[in-house]
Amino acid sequence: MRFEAGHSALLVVDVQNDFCPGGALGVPDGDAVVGPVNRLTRHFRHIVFTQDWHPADHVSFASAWGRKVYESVETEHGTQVLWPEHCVQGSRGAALHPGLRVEAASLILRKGMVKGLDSYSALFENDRVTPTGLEGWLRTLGVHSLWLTGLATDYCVRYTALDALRLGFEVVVVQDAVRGVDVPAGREAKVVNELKGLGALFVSSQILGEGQVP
């Protein structure tokens, strides 16, 4: 793997106050990303922070059926997991982490937006095929090296990783700059073995030293 800041993008995926803890669907130690992706910024020059940006009736939401909270329910674009209300657009708990630097971003993605349809990738909704407009972004400034941050691991950074590679992106994940949910348990030991067999790179913050992109 060769470093190249104009080839390369930062994605931090979904650092939001709903997914750290204390939210209402806090990833242990999810605020512990922080300070690696703060420092990962200084090295890049395309980044793209994203968002869940959930209208408040979600089809994600077990509230919009009537169900209990990690249920699963069939529609119309496959099974759905029935999560507890997060990331309501306009909300604090949809806010980017305020810890972040996110006068860095390049590109603040929203994805998530529509009623009916959930989006864990960064790159396409949950029905895989709907585009998120990230792709033609990416190209157009000659992206071909994504560098995965954020949350979580095993749900919205595994499945953009799973796009990105299918997509023929170099994806790089930073090991110190993730953090899974691991429900079940084990579940993260796997994806990261996932990743990896399928050509993903696991690296540390550290690789990438303590310079600044010029």
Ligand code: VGL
Given for the second form:
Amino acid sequence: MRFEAGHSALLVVDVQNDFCPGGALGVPDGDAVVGPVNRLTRHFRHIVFTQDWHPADHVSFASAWGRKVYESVETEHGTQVLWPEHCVQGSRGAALHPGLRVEAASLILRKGMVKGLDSYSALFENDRVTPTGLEGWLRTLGVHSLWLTGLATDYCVRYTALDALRLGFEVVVVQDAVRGVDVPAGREAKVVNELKGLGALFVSSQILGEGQVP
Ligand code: VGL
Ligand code: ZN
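Now show me the form predicted together with the ligand; what you just gave was the form predicted on its own.
Okay, now the whole complex, with that chain kicking things off.
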């Protein structure tokens, strides 16, 4: 792997209030990614932030089914894990973490907006065929290396990595800039091994040093 700012994109997945401690679906230590993400933004020319952005009665909410949180249901698009209500469009919980350098973003991409279809990946909705448009954005800019950061390692970061690998992008996961929900327990470690096995590189944010892109 050779870092070339012109051909690389920094993808900051779902670093939103609801996924940080105190939020509706708080990822343990989730806000710890903010520092590494902000430092990384200094090195990239192409920077995308994603926001999970659900309508109030979204299919992924346990409340919409009258079921318990973390149970699973079958939908026409496969098995759906049920979550607490989170990242409702326009809510404070859906806002990006206030400490992020959002001014560095060239694109803010919202996903999960279709009521009946969840979207973990930044590239495709959970039917794995409906595109978000991000692939075209990246390709027209000549990006072939994707640096993944954000929340949660075992859900949205994982699905984004799987889709990116499938599409032929080089995938670099910045280990200190991701955190997992680890539901069910043990899932996070499994996902790291899975992604390594599929060819994703795991690095520390420190490998880009303190400098700025020339
Ligand atoms: C996510 C669960 C539900 C994520 C989004 O960003 O990883 N997890 N919606
Ligand atoms: Zn969601």
